[in-house]
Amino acid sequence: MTPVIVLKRIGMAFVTVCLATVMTFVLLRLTPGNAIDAWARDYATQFGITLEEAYRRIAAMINYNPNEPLHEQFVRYISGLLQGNLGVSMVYQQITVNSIIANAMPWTIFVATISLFISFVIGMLLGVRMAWKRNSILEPSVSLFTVITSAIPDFIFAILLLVVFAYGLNWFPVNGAYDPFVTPGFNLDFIVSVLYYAAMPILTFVITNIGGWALMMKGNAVSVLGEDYIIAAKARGISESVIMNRYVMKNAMLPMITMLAITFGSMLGGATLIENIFQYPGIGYFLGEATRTRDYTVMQGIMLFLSVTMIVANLIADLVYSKLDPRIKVEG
């Protein structure tokens, strides 16, 4: 990739951004409601100031103000966030909408990590399996697995694991990241407690992937095992297991590697269905809870996190996608 291809390409993302920040601040201006009336009443008679000035206080603070002119809302937004200021959440007031992103966002990496390895992992082995061995019921059956999981939103399954692991069988807690009773900190009872109280959210991503990333795998091995050179080492004698791990599985592997950072992505932007029906406190667990509330500055400010998140990752596949498998041709 020439570097006038990826100036272009980073231009692209840059103007990608700029739309997603033009988008979520008008989409935003037009949902009713307006929740900061409440707020400047209670902060009017707390401080012993007028309305007018609880208003303007309030507005400088979360760097909102519904009552302004569109156009002068556009500028407070951008000069805030040229300064890195997202503004401070209406509902809980003192805590800004930064911090708020940076203490949830962990735990949707950690989740979103786990999920991504074992379920790129398992549908790798799968998918070889099923191009090595086409006529056992393996392929079906993965192929039917994939078609049920494609078909039903991955939100049923968390409805599912919920109600059978968690309220039927009593194996796995309802709620939280970790057990209240347990110091955090790198101590293996909470290392323990987290990935207990993380093992539903990750299944759910798994069951979910496994399938997509089996047959994408079977695929890419199919027209693998057709080269010359898996035909010549099948004539030499070398065994079954080395074929597959050294040649099949090294090269067919190789395009699905950039297809990590775009579905981490969309784990990320896909977590907020997720998030709330295991009230695990994650980025899209405080995204509903902000669209529930109507806290608008913590909307706008986590939407436009994650769309620039998964920008800059499918930016990054796109960058890396010619160096890791030569054969692509890439196009200005």
Second form
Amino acid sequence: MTPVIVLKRIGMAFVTVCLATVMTFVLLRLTPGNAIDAWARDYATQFGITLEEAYRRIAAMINYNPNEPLHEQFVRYISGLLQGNLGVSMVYQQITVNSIIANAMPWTIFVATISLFISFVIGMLLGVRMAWKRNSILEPSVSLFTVITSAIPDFIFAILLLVVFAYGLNWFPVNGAYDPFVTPGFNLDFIVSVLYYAAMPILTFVITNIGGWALMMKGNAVSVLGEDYIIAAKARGISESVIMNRYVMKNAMLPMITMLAITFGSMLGGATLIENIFQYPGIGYFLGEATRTRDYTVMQGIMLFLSVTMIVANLIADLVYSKLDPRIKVEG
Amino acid sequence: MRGMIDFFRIICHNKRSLIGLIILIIFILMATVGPFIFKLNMTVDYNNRYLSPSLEHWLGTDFAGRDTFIQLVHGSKEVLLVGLLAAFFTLFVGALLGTLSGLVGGRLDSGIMLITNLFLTIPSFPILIIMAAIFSIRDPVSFALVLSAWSWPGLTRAVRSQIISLKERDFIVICKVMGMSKPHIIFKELMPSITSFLSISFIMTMRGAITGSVGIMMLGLAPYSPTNWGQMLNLAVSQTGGIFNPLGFIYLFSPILCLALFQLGSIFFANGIDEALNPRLRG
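Next block: the form predicted together with its partner chain, after the form predicted alone:
After this comes the whole thing, all chains and molecules, with the earlier chain placed first.
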């Protein structure tokens, strides 16, 4: 990839970020005006100030004032964003959107990373073995598993796990991110508790993702197996396990690395339903809460944050891919 | 007519797609004829709550003494209608923009692709729930519009790449050399070649829209239909303790089973269509 193309990609990502920003601004504009009116009236009575003054203060808090002309609204919104300020929650007026995201994000990233890693590794091992031994029982069983897991939406799996393992067998907790009686921090009790509470959200993602990875890996591995260098390796008498693990695995994995970044990005946004079912305090849970309570600033802040994350994840996938696999042609 | 008969013969030949077709037909009957046969009665009757299945209540009753099966039937109408409308809107926009982009190329193509990529990189489910909240969804049409607002970009990209690869093929080039009109080339030559692809996309989009709508309903963000499967799930999980109360299991599991069966039917049937309409897959 030449520097020009890298710059072009970065430029495209930047344009997309700008468009996404405009889009969240439009969403904010669609907010029913009465939400802010009601807030301003409350605020005015609470602090004994005029309605106008209340509007002015609220506008400063959320980067948005519906009474200003459109271009001034936009300038205010953008300048707030440029200072890294997403405003304050409309429901909990002491809490900033930034702090909500900062508190929620680690949980979502934690669950997404672990489940992505587990499902990727298992899927890869399954896929290679499926390609290697074409007539074993593995192939039909993995296909069946994949059909079932793609037919049943992930949030249904979440409910089923909750019914069976949390309420039925009492093996796992019903909600939360860690035991409220352990002290958060870098100690063994806390770490064990966090893993224990995250087990079911992780399991949900792993179950629904393994099949896809396995089939993708199998497809890649089958085409790698037909390559000359594999036949040459066999002819040289290199042992099966070395061919499978070193040659096939490595080369079949390459195209999937870029999918990792994209899947990671989409998992952050796709966690909404699952986090709500397990009441796991990640970004999706707060998005659901904000939507239920019509907390428009929080909704819009989380949305913008997730979009930028996705755009960056896609950019990284794009750039990494060509680095990893020199064979692919890069379109300008 | 002959084409239709051939089509169904191939579908029936393939066991998977036949099963898929049967499942889909059952659901379509359930959604169209069902509501006329089974009258919905949503009055709360606490004396008859959590009844077991019987001749009178085929799937028992829910937490408020209402018939589970009849709710399921009325819910299917709602769920399928939203999915169908969303798939129509998506297919229309996706096919139109994809074809335009692929055929015309140049500036128009880059413009359409820029917007498409923007929509693709904005996480779809979060924005769906935000739009559901902002537009206060109250009816199937607006629900379908919101759902399709985020499902056309994928289809646009796919149609575009199909068109681009097709328009360089020999038979299209020959048509151009022979001086056939543009509309003829588009509708008589190009469109038939992607019909199979479009019908599979239609089913898959419908499938996705149904999952999305049930998910949004389950979060309680579009509470306009009490019998929608998602709303049933929401009530089962949040209101009634259907999740830890074995008495509520039938009420909890029936929408789950319906949803899973419908998805399975769609996947199986789409498999069959692919085979029926794409001669290269037959062997």
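It should be emphasised that the depicted structure is a prediction, and the values quoted were computed from it without experimental measurement. In this text, rigid core is short for the largest set of C-alphas that superpose within 1.5 Å between two forms. Residue numbers count along the first chain shown, from 1.
**Prompt:** Quick one: once the rigid core is lined up, does Arg56 have its C-alpha move by 2 Å or more between these two forms?
**Reply:** Yes, the C-alpha position differs by at least 2 Å between these two forms.
**Prompt:** After the core is overlaid between these two forms, has the C-alpha of Phe110 moved by 2 angstroms or more?
**Reply:** After core superposition, the displacement of the Phe110 C-alpha between these two forms stays below 2 Å, so no.
**Prompt:** Superposing on the rigid core, does the Cα of Gln279 end up 2 Å or more away between these two forms?
**Reply:** Not so; Gln279 is displaced by less than 2 Å.
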